[in-house]
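Shown here is one chain on its own, the form predicted on its own, set out as structure tokens.
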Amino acid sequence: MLEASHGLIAITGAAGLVGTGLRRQLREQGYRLVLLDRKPITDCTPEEQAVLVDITDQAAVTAHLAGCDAVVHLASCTTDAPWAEHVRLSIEGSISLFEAARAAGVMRVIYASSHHVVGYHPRSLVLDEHAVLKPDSRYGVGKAFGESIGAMMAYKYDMRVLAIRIGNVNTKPIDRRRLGNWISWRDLGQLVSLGITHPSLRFEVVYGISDATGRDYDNQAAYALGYRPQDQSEPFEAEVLALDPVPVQDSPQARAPSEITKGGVFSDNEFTGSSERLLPRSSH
């Protein structure tokens, strides 16, 4: 196990597109890490080290965690796959993940959930963190199960749990839907930090998204928590509104669920029926 001189942070899922992006972060504060993934990481610095291990082994798990100070949770199935794979990866990952933590002392979870947990809520609304669950696919069905089991790990077993409710992290916002859920990747390990050394934390909910202020999410939680944003959506928007502009009201585009909800095309996957129950009450 590798010696920490600002602390030991595991990651799971370390090298999928979030992992990869964040172990630089992390990196850059000061933090030596350990990788775990069933996907064998071959860019390893000094400061990290890789393990092959599958989510799902829990006892494996548990050994990799002992001497961590925290386990930012990133594994999980990622896109809308059948049933069984989101039970496996993203429901039973979960539970095994939480288990070893407690198992290995490990007291402080940063978990990664998503936006799709409310994808199915009008985008002109703005949702803060208690909005009503509104999943959009069945992995928005996976990220919320491990919001409940996070919360049911702080207080009942006194862990300390960060649910990031991540947009789409990335250089830049790539779409007008973006605009209202991106976050930079600076911007994320400085909330991937607070879940890490907040002294106050107990469980909480948070956005993953940079100033976006006035768009899809009040993210006053996230701010009560420290969280200064360096990075913004608006500079991109003139950029981003020329590549994908407004469409035609009452157009079969801006109809389709896509359009009208904050889950993008998770919200198209197998939808039946008419997009109207998914508007506001007042537009029906």
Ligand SMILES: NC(=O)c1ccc[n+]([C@@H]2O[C@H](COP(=O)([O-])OP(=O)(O)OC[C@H]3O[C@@H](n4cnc5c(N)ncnc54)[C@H](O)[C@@H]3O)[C@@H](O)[C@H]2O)c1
Given for the second form:
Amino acid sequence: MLEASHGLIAITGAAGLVGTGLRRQLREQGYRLVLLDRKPITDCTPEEQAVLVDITDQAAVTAHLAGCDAVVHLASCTTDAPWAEHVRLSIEGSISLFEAARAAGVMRVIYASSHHVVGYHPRSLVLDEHAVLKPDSRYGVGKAFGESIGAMMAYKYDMRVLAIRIGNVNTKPIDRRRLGNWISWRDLGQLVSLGITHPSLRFEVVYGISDATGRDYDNQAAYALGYRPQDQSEPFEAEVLALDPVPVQDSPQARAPSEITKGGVFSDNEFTGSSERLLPRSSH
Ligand SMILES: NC(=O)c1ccc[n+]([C@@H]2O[C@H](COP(=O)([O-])OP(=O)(O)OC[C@H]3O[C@@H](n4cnc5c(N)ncnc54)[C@H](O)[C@@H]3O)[C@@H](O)[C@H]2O)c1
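For the form predicted in complex with the named molecule instead of the form predicted on its own, what are the coordinates?
Let us now look at the entire complex, which starts with that chain.
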């Protein structure tokens, strides 16, 4: 186990939304942080050091990872941008980061994946970590690639890799769909911390969600690692349903991919398929 007060953790994409919230969670747990981003970070605390770097610059990233105990890999393209952006940031960026970590001897990577890797599964099905990949977007494909390279690194080189399929990080669930995939900041901090410290981690895929028992995901793999979410989506259900009621059956909204599947608007983007194919097999 790492001595929390001595742990030095690198975060890629540290200037972004998740990075900014996670910095606070990890500082509170006693870690010192190396913050890697191509955007400047100007509000570093004494426990933090910011480095301006592009993650595709493998040699530079290797140098900055030296001496770190683990790296939390957040940097990626986070919109459904054209393929070229995903190839450069999510694919080449992840290859660069994993290889840099290996070269620097940083053998623990916590990888920010996304529920969009399974976004075209019906929302009504409860999925565990063994679900077949059904990315709903170029974004989801890029995230799935990161999981694959993580698995190879873990088994080929003995790296320890935790891929967290994050749902939506926020202070509370913001709509009906997010009741099933919301994660609070402190629960995300706990999951990342498990990736940093778990003594027998090899390669695990978990869902980055707070307690949403019975909804979209069965997160037993996370619980097996010791995850005990402190927050639940259920207390927010009435408030959310008042603002985002269940659509009328057979209405255009009820038949939209964003309503049928786990992926939301990413499932709707550029959709020219047949909605029936997105329903559970037994119902068509
Ligand atoms: N926000 C969520 O709820 C959520 C949900 C699922 C998954 N995720 C994943 O978590 C990670 C962080 O998400 P976010 O919401 O903070 O995104 P964000 O867009 O706010 O932050 C991404 C950060 O990565 C940096 N970055 C991108 N390319 C880079 C490069 N080549 N070199 C260096 N830095 C680079 C950007 O400058 C930015 O600061 C992403 O991998 C995302 O896919 C987030």
